[in-house]
Every structure is written in C-alpha cells, then in structure tokens.
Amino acid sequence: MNFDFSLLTTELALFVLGLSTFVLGLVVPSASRRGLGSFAALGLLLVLGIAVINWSNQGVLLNGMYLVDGYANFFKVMFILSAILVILGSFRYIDQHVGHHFEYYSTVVFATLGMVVMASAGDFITLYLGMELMTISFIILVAFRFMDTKSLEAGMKYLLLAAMSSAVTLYGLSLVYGATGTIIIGEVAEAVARGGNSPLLVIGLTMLVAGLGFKVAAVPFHMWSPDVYEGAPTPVTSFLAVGSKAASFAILLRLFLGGLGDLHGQWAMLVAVLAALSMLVGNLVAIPQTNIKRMLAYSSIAQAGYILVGLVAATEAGVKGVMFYAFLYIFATVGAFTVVAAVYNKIKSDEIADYAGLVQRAPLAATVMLICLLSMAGIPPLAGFVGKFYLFQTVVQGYMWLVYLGLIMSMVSVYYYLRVVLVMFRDDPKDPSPIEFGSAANMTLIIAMVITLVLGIYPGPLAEVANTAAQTFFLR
C-alpha cells in the first residue's frame, strides 16, 4: 500500500513547529524566551503558506481513515489563521500575566494540530485522537495562570466536563460501530443506507449530539462556557471560542452528513431544537451580564445556534454556510478579545462599566470593538450579515420558524452589544490616560476590522472558495 506523505505536509509542519518551540524554550536563556512568540507566529505563517500551496494536493490515506479534501483544507487554513491572530494579539498579555512563554506557544501549536487532524478524520479513531489532542491542550491553556484562582477553577471545570463529554462521544461512536460494523465514516454511510436505522444506532446518534454539543457550547450542554471563558487567560478564551468551536463543527458535519446523512429525519429536528435553544438562551442571558467575557461567552453560545442551522439544512448550501460563517466569525471574535486582553492589561478589569470612554483612550480599539460586535449582531454591510443570510436561506423551506427566531434573536443581540458601544463612546473615562496595544496587537485589530468590512461588502471570493470546498465534501 502506497502512503503519500505529501498529503500530511501541513500536519508534519505543525508537529515540527510545536516540538521545536518547546525545545527552544528549554535551551535558550530565560531572558530570550519572549522571542518565542514571534518564532511561533512566523512558523505558523510558514505553515499557512504550506497549507495554501498544497490546497490542490488532495487524496485519501489508509483506506479512508484520513481524508485530505477541499473541505478539510478549508478548515485547516481557518485553524492556522486563527492561531496566528491569537498569538499576535497576545504578546503583551502573555508577558504580563502568563510568563511561561515556550509552554504557552507550543501548546497553542499542538492544539492547532489537533484541530487539523479532526478536520481530516475519516474514521472514529482518528477523530477521537485529534479531538483529545485539542481538548488536553486547551485544558492546559485554560489553567495556565496557575497562581490565579479563577484560572485554576476554570481549568478544573473544563477538565471534568470535557472528560465527561469525551466519554459520552466515545460511547456514542462505539454504539454506531456496533450498529454498523465499521469505524470508517464513509463505510458507516453505506451501512446505514443498506440497513436503515436501528435502536442502537439512534441511541449512539443521540449520544454524539450530546457529546459534540458540549464542544460547540450548544444549549443545554453550555454550562461550562461562561465560567471557563471568564477564568481562562483572555487569548485562550479567544482561541477556545473560534478554533475549538470550528473544529467541532468540522467533525459534526463530517459525522452527521458524511456518515449519518440517511438518518437526517432522525436527527434534524433534534439539532433544530438545539439551535433554537442556543439562540434563545445565549442572547437572553447575555443581556444582564456585566462582565464582558461572560457576555461574549453567552454571545458565543448564540453564535453556535446560528451555525447549527447549516447542519439542520444537511445540504451543500448548508455546509457552505457553516464554513463561510465560521471563517468570518474568527475575525470578529479575535478582534473583540484582543481589545479585551489589552484593556485588562491596563485597568485589570473585565467589567463593561470600566470600558467608559475607551474611544478617547484607544480610538482604534473602540472602533474595532464596535465593528466586531455589530458584525456578530448581523448588521449590514458587515460580514456577519452575509454569513447569517447564507445560513438561514438554507432552511427557508421546512424550518421557517427557525429563520424567524434567528431574526428576532439577532435584533435582541443588538441591544446588549450596543450597551458596550454606548459605554465606550458616550461615557467619560475614569482615567483618561491612553491604552497602548503594541504593534502586533494593532496589526491584529486592523486585520480583523478590514476583513470584517471587506467580507461584508465583497463576500464573493470567499463564498466561491467555501462553495468549492463544500462540493468536495459530497463527492465521496
């Protein structure tokens, strides 16, 4: 059997980068370890270039256990890009509040590697290994501020609940294997098409919804999200919100559309209900929040509800909508959390009231926060509006009630987002001294702002790439 290692170039490059970052951290003097952030960012830029260059190099490894297609490559680029932005936006925060530079940056790279493996997983074992590599890396990252009680508490909660969700997911996969006799996702689809549904398969499917619902923070499996988002280091919260969520949606689509698509009638309404509950609870509970990280956590829960709509559609257009929205969600979320991290460096507070007069202290940061929040709310002509349009147009036939609910909840979200905007632009600052972000953080803010605006005004190129990648998903 021929094994084409060129298909694993991105994965091998990430592994070498993560290992070399860790080893360099052990070898170089402690005074020089701050440069490891730049080393990791430049290395990820190189890996991003490799992923883009190898986009057309697609194939199947190990008889379907590892799939390198346009769908997987799209998500790989997304994960690496999010890691670059998170690292660039976190230099000062890590210097001041974390300190363990090489462990932090190498763990971020290994978390990215786990996501990349998840996107290409063609069988249950590979899927689970990638998911656990990502999850264990995030457990470490969440508890990185080990001298801070909130960070330790968040790490313990994430450890316990992530372990429980992984166990539920693994048991669900084992039940699907028991019902179909195979762990290869493509062969699962063939077995389901031949034998139809069985009680064992339906139970396994339900457990997969529960286990993976935790990973995407969908209601009622969202209980970990607000506390972990608040307690974790802010750059980790940002990466958790974009990378982990996107990777979990990648395997959700791969499992439910690629393997269990013929059972769409069994799980579509269940997923639609989860999407509706996530939109309702996420947006309504975000309203009374006074801590900006908790508010963004509940906003993230609502965003998971919007993205689940694409899974409900179970069509090529639905897959395209999920991919498009997940991509633009990176920039809005990383932009917002970069502002939160920099403001915390200055004022040591995450309370919304302490953002008073931010436009006077950091005009660029306030402007970027405004654009990112309005994009999340789906206000035209920003990217979030286009993303929601692509998602909800896929369920107009058959799930119109979900479209109406999404529209209403998007209007509700405008209220609590504008609360933050009013505090930043209307109220006078308690301390008028400027807040400095640093060149790397400013670069992150500018990239987030520009791409959010450009994708809202001119979404065509990204939509075409997402559409082409979605087509490769359905070719097997």
Given for the second form:
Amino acid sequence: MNFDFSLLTTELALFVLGLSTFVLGLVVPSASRRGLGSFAALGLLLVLGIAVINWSNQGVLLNGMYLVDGYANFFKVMFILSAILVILGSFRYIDQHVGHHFEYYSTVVFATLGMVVMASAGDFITLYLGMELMTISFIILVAFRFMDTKSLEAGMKYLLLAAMSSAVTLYGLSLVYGATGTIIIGEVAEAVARGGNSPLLVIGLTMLVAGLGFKVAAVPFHMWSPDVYEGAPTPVTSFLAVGSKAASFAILLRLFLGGLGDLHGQWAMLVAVLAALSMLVGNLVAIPQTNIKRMLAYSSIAQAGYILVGLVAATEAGVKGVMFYAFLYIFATVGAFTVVAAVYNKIKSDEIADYAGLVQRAPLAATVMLICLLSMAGIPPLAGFVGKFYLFQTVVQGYMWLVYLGLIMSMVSVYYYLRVVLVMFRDDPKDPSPIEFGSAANMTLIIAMVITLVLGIYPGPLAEVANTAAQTFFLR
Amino acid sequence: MNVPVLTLTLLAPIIAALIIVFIPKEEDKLCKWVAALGTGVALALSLYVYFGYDQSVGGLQWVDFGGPVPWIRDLGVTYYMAVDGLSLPMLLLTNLIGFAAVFASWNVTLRVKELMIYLLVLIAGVMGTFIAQDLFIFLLFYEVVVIPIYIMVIIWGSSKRVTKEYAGMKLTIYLLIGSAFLLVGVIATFVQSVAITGTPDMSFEGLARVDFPEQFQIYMFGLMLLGFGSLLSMWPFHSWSPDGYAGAPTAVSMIHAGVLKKIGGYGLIRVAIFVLPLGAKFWAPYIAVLGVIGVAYAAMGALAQKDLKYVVGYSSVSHMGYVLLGVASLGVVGVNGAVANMFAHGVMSALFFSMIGFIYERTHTRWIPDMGGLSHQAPRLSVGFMMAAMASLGLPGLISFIPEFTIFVESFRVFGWLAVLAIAGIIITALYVLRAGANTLFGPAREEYNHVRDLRGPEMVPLVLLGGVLVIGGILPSLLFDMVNSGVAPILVHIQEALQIGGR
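Structure of the form predicted together with its partner chain, given the form predicted on its own:
Shown next: the complete complex, the earlier chain at its head.
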C-alpha cells in the first residue's frame, strides 16, 4: 500500500489556504478584510504553481482510493485557474453587493478543494466526500446575498435538489457496490469484466446517470440551473457553471469509463440521448430568454450536451475532447459572467436590453463578451471551434446523427448569442457614461479573451497536454 | 523563399486594424488612411506575387516558411500557406476589392473607426481562405468572416425593403447552417482518412491522395455541396443573397458579392472536387441543373426588381449559375471559365455595388422609378455604372465575355440542351441590366438631383481601379486565363486519374 502523501501537496496547500483565509478574516479588522480577496487570489496562484510543479509527481494512493494521474492533474490545474479568475473578477461585486469578504473567499477555496478531491477520487467514498464538500460550499455561496430574496430562493432550491441528487447518486453507488462487492473504481472494472452485467448493476448505473446528470445540468435534470444561476450572486454563478460542472464531468468520466467501461453498450445510448436532449433543449429554450444570466444558464446546459458527446465515444480521443472542451469552456464562461457581474455593478440590471451600447461604454467588456459568446457557439478562430472539432470527430463512427445535431444546434445557438451582440454593438446607450471595471476584473477579462483566442488559433500545446493526460486515464 | 510574403500579405490588414484600435475615434480621416494603407500594401504584395508566379512550373509556389509548418499535430494540421493558379486570381481579387471597398466607404461618418476595423478583419479573413493549403486552416478563415459582416450590416446597413437586422441575421444563419453541413462533411472525411491511412493529414494534397470509397465520396460531396453551394448562392439556397446585399452597407456588399461568394466556388473546386472526385462525378449533373435553374430563375427575379441593389443581387445569383455550370462540366475549359468568371464577376459586381453606394449616398434612394437622368449631373459615376452593366451582360472587350464564352463552349459539349437554356439567360440579363441603366442614368435631367455631385478625389479609386481591371482583363484575357489554366489543369488531371482508378 502506498502512503506517499507528497502526492497530496496540492490538496494540502489548498486546505491550508482556505483555513488561513478564514482565520485571517477573523483576526484582521473588518475594514481591511477586503484585502483578503487579493490574499486568496495570490494564494491560489501559489497553489497553481505547486500543482504545475507537481504535475509529474503521479501515483496511486492507498490501494486506489486516491488517484493522482495526468487526468486528475489536468482537472486540478483547471479548477484552480478558474477559481483565480472568478475571485479576481468578483472583488467589486462582493464589495458592493455582498460584504462578508472572508467567508466568501474561504468558501470559494474550500469549494475548489472539493473539486480537486473529486478529480482524484479513486473510490466511491472519496468521490462522495469531494462532491459533498463542493456542493455544500456552493449551497452557502448561492445563498450568500441573504438579504436578497432571489438569492435565498436559489439557495433553497439548490439545497433541496442537490440533496436529492446526492441521494440518488449515493443510492446508485451503493447498488454498484452491492453488485460488485467493492468501492474502488479500478476493482469495480475488474468485477464488471468478470461478472458481466447483473440487473442490479444496470439499475445502479441508471441512478448514477440521473444523479450526475443533475450535477452537470443535463436535460432532463436541468430544471434547477436557470433559477439557481439567475438568483445566485454572479461570481458564484460563474464558478458554479464552470467548476461544479467540470468537476462533475471529471467523476462522470472516471466512473463510467474507468469503472463501468465494459458496460458501454448499456449506457452509451442513454448518455447519447441525454447529450442530444441537452443540446436541443438548452439551445432552443435559450432563444426567448431576456435575462442574460438565464440565457447563459440555458447555453451552459447546451454546452454540457456537447461535452457529454465525448463520454458517448468512450475512447481516449473522447476523454481528450472532454478535457479540452472543459478547459476552454471555463475561460469563455468566466469571461462572460465577469462582464455580467461588472455591468450589474454599474447599472443594477441583468436584462439583455440594458446592455444597449455597451461597446461604447466599455469597449473591452463588449469585445470580451463577443469573443466568449462566439467561442461557446463554436465560431472560428475561437477555442470553441477546435473544441467541437475534437469532440465531434470522436463519434463520427456510430453516432453520426449526434454530429449533425450538435453542429446544427451550435449554429442555431449563434442566433441568441448574436442578439446580445446586436444590442451591445448596434444600439446607442441610454446613458453614455463609461463603465469602470477595476483592474482585477479587467485582468480576468483579458486573460479569458487572450486564452480563448490563442487556444482557437494555436491549440496544439493544450491538445498535446490533454492527450498525454488522457492516456494516463486508461492505463489502469 | 525566405520572406513569408503570403503571411505578410495576410497580416497587412490585421496590423492596420491593430493600429486603428489605438487611434482616437474622432480621427476619422486618419482611420481611413491607415485602412487604405493596409489594404494598399496587401494589394501591392498580391500583385507582386501574381506576376512573380512562374506559370511554366505551375503547382504551389510562394510557399511560406519553406513548407508545411506543423500546427496541431494530433489533427495533422499544418500552417501551409502557398498559392497556385487557382488561388492567385482569387487572392488578387480580394485585395483589389478590399482596397476599393475602403475608398467606397470614404463618405461614411458613423463610427468610422469601428467600421474600418471590421472591414480589415473581414478582408484578412477572406484572404486567408484562398492562400491556406490546409483544410482546417481554410475552415478557420471560412467562418471568421461571418461575424464582422453581421456587425457591419446591423450598424451601417440600411433598412429599405427589409430591416437591416433581418438582413444581417438571414445572411448569418443561412451561411452558418450551410457551414454546419460542410463541417459534418469535413469531420467525417477527416476521420475516414485517418481510418484509411492511419496518419492524420489535413492538407488538401494529403486528403486528395486518400482513396475514399465511392459511396462515402458521394455522401460527403453532397454535404460539402450544401455548404459551399449555399455560400455560392446556389438555387434553392440563394435567398439570403438579394436580401443580404440590400441590407448591407456598400463595403460589405462589394466584398460579399465580389469575393466572399467566390469562396463557395473555390471551395467546391479545391476541396470537394479535388478530394472527392468520384463524388463530383456523381453530383455534376445535378449541379449543372441547379446552376441552370439559378441562371434562369434569378434573371427573371432581377427583371421584376425595382430596387437597384436587388437587381444586382439577383443578377449575382444568376451569374453564379454560370459558374456552377462551368464547374459541373468537370473539363479543363469549363472549370477555367468558371474560375475566370468568378474573378470577372467579382470585379464587376464590386464596381456595381460601389457605384450604387455612391448614388444612394447622394440621392438617398435606390428605387429605380424615382431616378433618371443622373448622367447629366454625374458623368463619371455613370461611366462606372455602365461599365459594370456592360460587363454584366458579357460585352466583348470587357472581362466577362471570354469566361462566359468558354463556359458555354464546354457545357454545350457536356450537357447539350441544358447549356442552351443557360445561354438564353444572357438575353434576360441584357434586358434587366440595360433597363436599370437607362432608367437610372439616362433620359432628361431631373431637377431634384441637381445637387448630386460627381465622383471626385478618393471616390474615384473604385472606378479607376476596378474599371481598369474590367478593361485590361477584356483586352488581355491571357493575363487571367493562363494563370487560371496553370492551376486548374493539374487538379483536373488528378481527377481524371482518380476516376480511372475508380473503375469508370
């Protein structure tokens, strides 16, 4: 049994950071607590450095309970990056609308820790532990503007539905345990290979699809997401949309390809139908939305549909596609939501109509919004195009209809993205005063924009990293 | 070749756009001059490349960085910029029209800085499609152009018969849905090529070497035809074209009708036919029929229009029908004619739209019955208008006569009676073009247009440049035809070989 706890450096560093943010918050006078945001961001940057340095320090801990492989490391870097971007983008929003700085920042760090644990989870208990750490942190964060009834309502909804989905997931896990007699994902795979498929296993598997389908907000388990996205404080929405979703995909792949890969025939069609429904419903229902957060919520449902395509393929290329797409999705989504948060700071509205003339009031923000939305739509030369190319090429053989559906729906999505562009670029602003974002939020915007552009034009390096990471995934 | 000339040509407008980003938005004139400089440099470079190309050697020349540079290894994508006799006329056309389009927008006063940025990005995007020799990079540029066009239409467009929002969205959605099918085709072709050869390779040459099964080729060619066809405004996917042009500002109409559409024809030859020859063989008769229907239908449509831009919009659909007919002949003479006709039509329609733009700026109408006698007040403008009109009906001595003639010769050989129908379209073309010219320019002078001032200063650039090309191309057709032939002939040789191996 391997007890090399140096493999856990990243996790420990995150843990220390979360605690020290919290403790510092208690110690320093309330007037200077807003500086904790910078502290958390810098700390996360340090953790990011640690994670990158420890990239090649890979191994299996405690008989497969905890897997530190390229796949997990890729996701960890992704989560930490998105946490940094979200925190940088949220300084002003938290200052103006929320307060309670240190609780906010340390909860974000703990949510990140939860995701990081999920990425490495090698057995059901660790997986559940990470998932709950993340989910509970998010329940707190969603309801963080507790003076605002919308935020409270969102928090309540999220609490109830998250509890329910956790229960379903747990029930599924216990059934799989019952059928295979083990909770270690690697051993589940062996048991499945030996024992074939018992009805118990199939029921457990279906439960898992439902429970995790809720986490990634795939249709028909998506109902919560527009309401929660709309009500939650905007930076939280953005972290929920990227971090929570990507982490759930990380375990989804781990469970279904790592553990239940031999049952591919049983679940592939199920997942393909979920993917297709998500692309259809997400994109079509996004069209009539007038609130930008709701629109982005539906669009992120559609994005989940695209990513699920990579799971349907159940190949190395599919895993790579998922990783690549999740990575670029993070930047596009955080970029868009940061603009939403900053605009809200000034005009106190999330209605698309109120974005009139944004390009004249804040040229950078409007440009970033344009680029992020078009990346989600998959228009070259932005990252989304390459991502979709990687994803859909994996299902050409066998699921051609999914390719048609996905590509046509992403062109349909251009319709509602362009409506935002129309308002931002064509109209003259009612109030032409410029909108200031603050240097931290500007940094988030510029990073999101540059990475979205660079990944679209020169995706080679990231694709190679994702490729090697995906290879470690199937080693066991 | 040490200096990457093609990359520099591509970068010239992009650099100009970046410079404009930092110019204060009150400095309208400066923005325009920088844009003119950027496109001017690109035009000069592409002329240099055009006349430096060695036709006796043929093949791909001016290869940047000495060959394909690996770009995305796992997809086999390479940064491979080079030109042959097929790309070069298109590259030159892009820059001719791009340069002219800047001057055609010289009188715009609304948000000039932004207009110039989008225009330059658009020009660079179009240029990229013609010099990339890699399918993936081609696709990157192919769709880049959609968004600047949309933004330009909704801000600077006009809402005469359809609102500019409607026009812009229709333009965008049509092209994107078409490109979705194209993308399915490309992805499937790529996956299949990897399955056959084992190594990913996205270059046109690499894909063309793969032996795809016949059924597969027919399937994929159909998808690509849908994508490229809707960009080329192939009947029945043409309806975006008249509406789109009518809503678009002058510069967009010029570039869209002049070169963007040609990406469809170029892609059809370079990608679909070159990579999937058996598919081409299967679909050629259908393409010819659609082309002829397009010629006749759109000519009739143009006849019924009273809005100048709609006349030219339908006329361009009609002319693309000839291009399709030439392509469908799958013979050297016919494809030569098709490519040359794309060039000719590009210059002609760009001149047409720029003149209409100037007329509209001055009279605030495009409605033919409201106009008349403009030649009295604006003789130079009328000259430009009539030159474009004459080229449109294929007057010998102007650039489009020889291309149309060669298309007819070859298609008559291949398709017989179909070609006769297409030739009859010429008569209708003459009818609507001459009528539009007569009712707009000639007749007694009208007093309400006495304030109309003739072209002068920078406004002369589109007229002199594009009009000059119309005449030179008409008198010295070999300048264009030899070049086109050196590019088309090897492609068709490849196809003939493939067809013979394919057991036919």
